[in-house]
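This document opens with one chain alone, in C-alpha cells, the form predicted alone.
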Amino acid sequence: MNFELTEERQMLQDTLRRYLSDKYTTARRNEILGSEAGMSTEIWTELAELGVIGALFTEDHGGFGGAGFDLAVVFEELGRAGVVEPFLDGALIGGRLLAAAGRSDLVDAVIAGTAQLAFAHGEPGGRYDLDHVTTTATGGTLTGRKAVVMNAEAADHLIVSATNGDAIGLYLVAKGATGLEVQGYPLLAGGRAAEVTLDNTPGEALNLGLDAIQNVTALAIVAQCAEALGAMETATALTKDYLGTRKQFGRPIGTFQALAHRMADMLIEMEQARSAVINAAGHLDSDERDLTLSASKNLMGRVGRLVAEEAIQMHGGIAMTQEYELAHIAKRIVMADHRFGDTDYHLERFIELSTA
C-alpha cells in the first residue's frame, strides 16, 4: 500500500504549514486565549480563503476533497500549530451535516468561511453515547439542555438532536431564536464551549436521524486523532531539541543514556500514532470503519499521554509556563483522549464490536 500523499494532498500540507509557521506563533495564541471570544475571526477567513475549509467537503458539496486522509492532512497540522479555532465544530461536523441535509446555501457559506455552525448533541449525563438524548421535539419547537457545545456563541446556527416520538432527529436552531439561552466558558485546551439551553425553541427539521449523527462523529474521530498526532509531533520535537541543548555537567542532557532511552520510546510510540490514523483515515467507507476507529482512537489516547508526560518530565519547570508552546500544545494532547470517547470507552466498544 502507498502511503504517500497525493499531489494535491501534499501541496494542502505544504501550504497549511507555511501558513501556519508564519502567522501561529505562541504569543499569537496567547492573545487568542486571551481574548473575548477565545478565537480569531482574521485566522479563520485566511484559512477559508486558502481552501482549508473546502478540502472537508467533497466536490458534490462544493468542496475539493472531503475524504478520510483530506481531513487527516487538514487536522494534523491544525494539530501541530496548536490551533484553537473551531474548524472540527464549527465546519466539519456542522457542515457535513448540512450537506446531508441538503442545504447547499449554508454549506457554501461554511466553506466561503462567513458562516459558522455548532453540533448541540451531548447532554448531562449521557456520556459518550450517541442516542442519549432527552431534549424533546414538538410542534417544531424544542425543549431540553445541551452540554460542552463546543463554538455555540460564535455559531450563526446550531444543530441540535432532539426527539420526536421514538425517533432522534436534528433541527436546525437560528442564533438568537426564541427561548435560546448560550452560557458560554473557556476551555482548558483552548477555544469556548457552551451550556445550551432550549425552551419551546422553534427548529427547523433537517430530515437527518442517528445514522447521521454516527457519521458524522465517524469523520470528527479521524480528525481528532489526526489532530492529536500533530500535536503529538510538535511535542516530540520540542522535547528532542530541548534534550539537545539544555547541558548539564558539561554535556547535552540528551546524550545521558536514561533519557536517550525515553527519546527512544516516545519516537517509537509516534510511529504507532501515524499507523493508527492512516488506519482510520483508510477505514471511514469500509464495513469495519466502527471497529477500525475504536482502536486507533483508544491506541491514540495512550500514546497521547505517554508523550504529553515524557514531554513534560523531560524538560521540567519550564514546560509549565504559559510563553512555552508546549504548556498548551500538552494540555491538547491530554484533553483531545476526552473528545468522542476516552480510552477507557473505546476499548470496551472494541470488545463489543470484535465479539458481535
Second form
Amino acid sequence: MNFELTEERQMLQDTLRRYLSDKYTTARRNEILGSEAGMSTEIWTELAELGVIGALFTEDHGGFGGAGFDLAVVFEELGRAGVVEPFLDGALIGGRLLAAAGRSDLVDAVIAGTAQLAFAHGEPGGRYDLDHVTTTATGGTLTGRKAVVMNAEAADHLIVSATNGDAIGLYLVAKGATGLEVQGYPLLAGGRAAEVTLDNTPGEALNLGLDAIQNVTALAIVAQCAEALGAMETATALTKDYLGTRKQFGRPIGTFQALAHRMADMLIEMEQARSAVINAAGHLDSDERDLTLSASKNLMGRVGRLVAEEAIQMHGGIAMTQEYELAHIAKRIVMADHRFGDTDYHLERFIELSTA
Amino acid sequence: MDLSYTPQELAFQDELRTFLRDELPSDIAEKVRMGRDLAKDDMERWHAILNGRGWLAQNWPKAFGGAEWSAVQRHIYDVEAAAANAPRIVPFGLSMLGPVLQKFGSKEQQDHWLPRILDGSDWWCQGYSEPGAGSDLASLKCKAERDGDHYVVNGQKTWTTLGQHANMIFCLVRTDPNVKQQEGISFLLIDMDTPGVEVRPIILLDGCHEVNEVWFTDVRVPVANLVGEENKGWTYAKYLLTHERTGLGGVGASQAALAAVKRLARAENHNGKPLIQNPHFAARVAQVEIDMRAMATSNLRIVSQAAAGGAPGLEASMLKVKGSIIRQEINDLARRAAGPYAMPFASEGVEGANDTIPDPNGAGPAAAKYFNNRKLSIFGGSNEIQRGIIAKVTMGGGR
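What's the form predicted together with its partner chain like, now that we've got the form predicted alone?
What follows is the whole complex; the chain from before opens it.
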C-alpha cells in the first residue's frame, strides 16, 4: 500500500491550488455567479490549459490520466475553491461517454476546452433511478422531457438517454436541433441547469446503453465526492480560523469547550470523509465498485451535512451572509447530496449490494 | 390533567377557522404555501385584517387594545394560522416592544406608541446585535451621550430583520461606559427618518434581503424616547428576549411544514412507489413527528405556566433549542424529498432568479428554506447560549 500521490498528480494538485487561490477569490466567484451565463469562459479555458480536463481522460483518448485518483485530485481542488464552472457535467460526464462511444473528434475538442457537453438523462419523477427513462427514440428522433440538466444552455452537444421500447440507448443531439427546447434557470449553489424538452428531435445513436450510464455515473460519484471533500476542507479551515479569532465574552470562542469539542468532532469526521473518497477513487475498477461508491456517497452525505451545519452554527450570523466565503461553500456541500443519489438512496443500495 | 379542548376552546377554534377561511387573502396564502417572499404590503394587509377583528395583539391585555388570549387560545391560533398558510405576525412591535412598553414605559409612551403598533402607523425593528456583540450582547458599543434634551447616538447595529420596511427602531445603547457592562445600557426608541440613520442591506445565503445593518452618526434622539430608567436597559432587554423566545417553539410552523413534507413525499416517486412509502424516508418523517408531538405538549404546558405567573426563563430556553432543532430537521426532510429538484434556485425576491420552479410536484424553494432556517438556532440567543442558560440555572446557583 502507498497513500502518497504520484509525482504527476502532486504537481497537478499544486498547480491547481496555486492558480485557484490566486484567481478564484470570493469576490470573483460572486461576480461570476451574478453574470448571465453563471460561468466564466476565461476560467474554463485557462483551467483547460492547466490540464484540468486532460487529467480526466486516459492517454488512449488524448488525455493524461483518467483514473479514479486523477479525478479525485482535480475535483477536490475545484471543490476547495468552490469553482462553479461545470467541469463535472460539461467535460467529465459527457466527455467520457463520447470517449466510450469512440467519438475522438469531439473528445479532443472537450479536452482542449473548446467544446462543452451536457448529459440529459434524469427525468421528472425519475429521482435518482438510473434506469428511469421514458423519453422515446423512434426512427432517429427523440421525444420526451429531461429534468435539471446541468449546463444544457452552454452545451454544444447534448447526450440524451431514450428508450426504443426494448432498451435504453444514448443519442447525440446538436445544440439548436429541431424540436429541442431548453428552459434554463440558475441553481442555488451556483451554475445553471435547464428543463429540456425534445419533440421529434433528431438524435444520432451512440451505441451506448444502460451500462455506459452506470459506468459514467460511477466516475461522476468519485468526482462529486472529491468535490464535496474539497469544499468541506474549506468549511473546516474557515471554522477553525474563526474559532481562533472571533472573541465574545473577552476570549476567542474556540476556547469554550462546547465549541472546541464540536470542532474536534468535525476534524474526526473529516478523516472519515478523506478515507471515503480514497475508497471510492481506488475501487473504480474493482468488483466492489458499486458497493464502495454507495458507501462513500452515503458517508459524504452524512458528514457533509454535519460539516456544513456545524460550520454555519459555530460561525453564527456571519456564515448566513452571501458575501462570506462559507455561504457558497456550505451550499455546495449540501447540494452535492442531491446528485447521483442521496444519502438514503445509497444506504439502500449498500444494503442491497452487501446482503446480496 | 385533561388534554382535550374545552367547549369554549373548540368554539374558538371553529370561529378561527371560519375567520381564516373567509378573511385570509388567497394571494397571500398562496405565497406562504409556496415559500415565496412576502411584500411589505402583504404583511400590512394581514395585520390590518387581524386588527379589524381585534386579534392582532394576541398577548396584550385588553386595556391596551389586545385580545388577551389564554395560552391555549394562542396555541390554537398558532396551529390554525399555520395550517391555513397565514403569514406570521411581524413580531417586533407586537411581541417584543409592546410588552416592554406595557411593563416599563411611561403612560405617555404607552398612549402614543401602542395604538400606532396596532394600526400599522409604525413598523418597528430591533437594534440589539452589533458586529462585535452577538452572543455576548452585553458588550455592545453603540453609544448614546446626553446633550440637553437629547441623546446623541453613534454606532452600528446589525442583523436588523426587515429593517428596510421600518420607520422606528428600538435600540440598546451604551449610556455609561464606566460601570459593569450590563449596568450601563439603556433602551431607546429611535425614529429612522432622523438625520444620520442609514440602513444597508445584508443579502443572506439564500439570496434574500431579510436583514440589514443600521448605522447611526450623530443621531439626535429626544430624551422622551428613553424607555424606563437610564442604564436599566439590560433588564428590559432580558424581559423582551423571554417574550421573543416563548413563540420559538414554533409548533404551528413545524406542523404545517411537516404536512407539506408529507404531501411532497406522497407525490415524489421512489423506485416506482411514492417516497412516503420508502422505509428510510418514512422513518425520518416519523421520528421528527414523534418529537414534535411531545414538543407541542411541552410548549402548551410551559406557556400555560407562564400565563399563570410562573417564570418562563429556563423553559423558554429549552423550547427554543428543541423547537429550532425540530423545525430544521423538517426543513432538511423537505429538501431531501425534493430530490434533484431541490437544486434550482427560485425566489421572486431575487433579480435574475426564475419565478416559477420547474418541479412538477411543487416542492417550492425547499433547499433555500433549509439554508435560511439555519438562522433559527443562531438568532435570539444562539442554542449554545440557551444551553449555557439552562446549565447555569440548573447547576450554577438558582434562578
